[in-house]
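The form predicted on its own is given below as one chain in C-alpha cells.
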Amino acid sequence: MSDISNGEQRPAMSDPLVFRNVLGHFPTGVVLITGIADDGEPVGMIVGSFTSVSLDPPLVAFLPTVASQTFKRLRTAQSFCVNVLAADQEDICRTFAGRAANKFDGVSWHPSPLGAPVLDGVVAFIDCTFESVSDAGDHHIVLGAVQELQVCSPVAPLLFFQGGYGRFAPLSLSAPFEADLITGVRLAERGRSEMDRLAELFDAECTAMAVISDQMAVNVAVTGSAPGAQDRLGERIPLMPPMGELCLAWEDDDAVDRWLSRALPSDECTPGEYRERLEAVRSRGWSMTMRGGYRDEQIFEALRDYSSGVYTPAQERNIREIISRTSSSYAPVILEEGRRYDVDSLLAPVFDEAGKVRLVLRIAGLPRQADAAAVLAWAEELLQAARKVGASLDPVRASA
C-alpha cells in the first residue's frame, strides 16, 4: 500500500462504475434529514452515509455532495434531525429523493425538541446542532452535535443495497425455504384424513407440523365445529427450549446439545432439567402441554412475529423471551386417577422408516379439566393416527 500521507498524488479510478459497484456491495440504513431552513419552510434530503462518531461527547455525521442544492437550504437550518426511516417508508423515501417541489406535502410530522420535522412513523430521530462542515472531495462532511435522541417505534429499519431498498431479517431466528416448506406440506397431506377424523372425533383443533431445520412449521391445520385452525396455517415454531421436546426426545446428542445452546440463560429449566423431560417424553411415547400463567394470546402473538420473518433483534429477544416463558407447561405431568388436568394440547410424533421424526401431530382445544382415564384414551386416538400416518410417509420420501 502506498503511503500518501506525504503529500503525494493520489491514483485516479480507471472507471468509477467499478467504484460505485464494488462500494454497492455494503448495505447502508437510509436516513432523511430535516431541519426549517431560513424562510421558514421544512427542508428534508435522503442520506444514505450517515455514521455515529463519537459517544465522549456524542457526534455523528453525514456526507451530502458538495452540488446537493437540498444541503445549502438545509445548511440554512440552526439545527439538523436525522430521522430514521421504517422498512415500510420506501415510498417517502422516494418522494425526498425524487425531485418534487413540496415534498413535504402529505407528509405527518410534529417538530422536534430543536425543532426540526420529526416524521410519523420513524424508527428513531436524532436531533443535533452544527458542529462542523469540512470538504472531503466531491462531498462534505457534516458533524453533527447530538442534543437530543429517541426510539420512536422499535421496527426493522430501512435498507439500501446494491441499487434496491430492503429490510433486515436476522440470521438465528430464520425463516425456512420455500422448498423445504413444500417438501412439509407434501407429508403433512398424508395425514389429512387422519386428522379430520380427529378433529370430527374430539370436535378439536388438529394441526401436523413438519420438522424443517431449527424450527417446525404448521402445514396442515383442520378444526372442528369451531372455527380458528385456518388461522394457524403456515405457522412457524423455532426448536427452542421449550418447544420442540418431542422432536428431540429421539434425536442423538448433538441434535439435543444444539437445541440447548438455543435457551435463554433466563430460563427457569437447566439443561439437566430439559434432558429428564426427554427421557419422560421418549417413555411415553407422547407429550402433552398444560394450560399455564401466561396469556395463549401473547404466545400466539410471538409466533405470528417469528413467523413473518419481518422482526428486529430487539423483537426477536422478546419473541424469544415470551416463548421461554412457556417452560412449566411442558414438564412432565404423572396422570393420577382421581384427579383433574387442564390440558392445553397433546402431540404425538410421527416417525419415518429410519426412526426419525418427520412430523408433529397436535390435538388442542379439548374439554378442561379431563380426568386422566379421558386424557390417556385421547392419547391413545392421537398415537394410533400418528402410527397410521408413519405408514404412509414411504411413498412421499422416496418422491421428495
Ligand SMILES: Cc1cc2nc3c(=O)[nH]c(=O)nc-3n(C[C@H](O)[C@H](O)[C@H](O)COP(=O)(O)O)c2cc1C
Contents of the next structure:
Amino acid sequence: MSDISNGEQRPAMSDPLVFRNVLGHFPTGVVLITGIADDGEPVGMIVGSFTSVSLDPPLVAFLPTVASQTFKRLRTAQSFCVNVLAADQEDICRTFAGRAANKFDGVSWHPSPLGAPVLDGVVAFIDCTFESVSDAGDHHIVLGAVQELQVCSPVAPLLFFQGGYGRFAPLSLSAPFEADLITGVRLAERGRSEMDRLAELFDAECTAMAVISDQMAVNVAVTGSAPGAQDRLGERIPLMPPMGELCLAWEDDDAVDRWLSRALPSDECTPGEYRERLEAVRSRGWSMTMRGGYRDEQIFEALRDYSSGVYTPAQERNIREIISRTSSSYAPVILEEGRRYDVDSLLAPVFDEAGKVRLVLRIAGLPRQADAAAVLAWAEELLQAARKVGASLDPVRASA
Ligand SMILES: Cc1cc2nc3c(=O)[nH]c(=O)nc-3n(C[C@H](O)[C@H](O)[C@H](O)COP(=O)(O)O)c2cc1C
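Right, and the form predicted in complex with this ligand of this protein, after the form predicted on its own?
Below: every chain and molecule of the assembly, starting with the one above.
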C-alpha cells in the first residue's frame, strides 16, 4: 500500500484480485470469435476485450490470453469472425466460455463470407483476416482487417459487468422506480369505486394513469368490460410532446421546458404552440382526443414496445418518431354547439393536496358522433369523479 495525496491508501497494483475487481466495474459487450481451424473443425471463444480500432483502414481488435487453448487453434484459421451476442444468448456465451470439446454441438450456424461460423440469432458479425498478432503481457493483441460486416438482428446485445450478464436499458424515457409505481397503484386503488361507476355509467373503459416521474406515466388501473381493456394495464406513456399535456399543464416552467426538450425537431408543432396547448388544457381543466387522426395500430405498437421496457436506442428513436407524428391529432378542439364529434377519449387530472397532478382519469370507448352538449356533460361527470378521487388521496400520501 502507498499513500496518495488525499491521504487515502492506494491498493497494490500487483494484487490480481484488486485488478480484477476494479476492472470488473467497467462493463463490456460479449462477442464470440469463431473460425475454422486448420483441421477443418469450427472453433469459438468468448471475449469481452473486443474493440473497434480504426475506420480507415477498417480494423478491429481483441485480446486472447496467451494461455488460451482455443486461441492456439483459432490462430491456425485463415480468418476469424466476430459474432456480437444478443441479450438472450447467455446460454451460448456460457457454453463457449467453457472448455468442452464439442461446443458447436446443437448450435445452428452458417458460414460467413470468409467461411467462419455465424451463429443464428446474433446481433451482427464482423468478418476479418488476421492483420497482426502482438504480445501485451499475459495477453496477445490480435488486430483484424475487416473484410465483411453486417447487422443480422438489431436487438439489444448481451453485456457483462461485475461477473454477471445483463442488457442495455436507455436512461431517457426510462423505467420507473418500483416504489413510485406501487405508490401510483395505491393511489388508483382509492379511486376504484369512482372508476367503476364511470365505466358503468358510460358503458365505457375507464383507466387511471399515474404520473411516475417527469418522464413517464403508467396505466395503473382499468375498469370496464371493453375488449382488450385489461391490456391497457401497465401500459407506459412517455411524457414527451404531444403526450402528457394533462400531466404537465400545471407544472412549473422547468418541468415544461424538460418536456418540450423531448420533442423531436421533425415535430409539426412548435414549442410555442405546445405552450398554447398547455394553456388551453389548463383553462379548460380537462382534455380530449379525437378518433383516427393517426394510424392507431402504429402508435399502439410503439407504446407496446415502450411498455416492454426492452428496446435499443435505435428502437427508442423509432418510438419517439412515431409518437411525434401524432402531434396534430392532439390539437385542441373547440366545441361548437350543434356540431357532432367523434371523441376517442376524455381525460381529467386528479390533484393532490399540494395541487400536483398525481393521476389522470381517462374514459374511452364513448358513443360515436356525440353533439357538443353531450361531450360537455360527460366531461363534467368525469371532472366530478376526478375531484372525488383527489379528495381521497391524502390518507394514501400519508402512508406512501
Ligand atoms: C464475459 C467473458 C469475457 C471473456 N473475455 C476474454 C478475453 O477477452 N480474452 C480471453 O482470452 N478470454 C476471455 N474469456 C475467457 C474465454 O472465453 C474462455 O474461458 C476460454 O476461451 C476457454 O478457455 P480456453 O481458451 O483455454 O479453452 C472471457 C470469458 C467470459 C465469460
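Because the structure is a prediction, the values reported are computed rather than measured. Numbering follows the first chain given and starts at 1. In this text, rigid core is short for the largest set of C-alphas that superpose within 1.5 Å between two forms.
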Would the C-alpha of residue 367 be classed as shifted by 2 Å or more between the two forms after rigid-core alignment? yes
Determine whether the C-alpha of residue 337 shifts by 2 Å or more between the two forms once the rigid core is superposed. yes
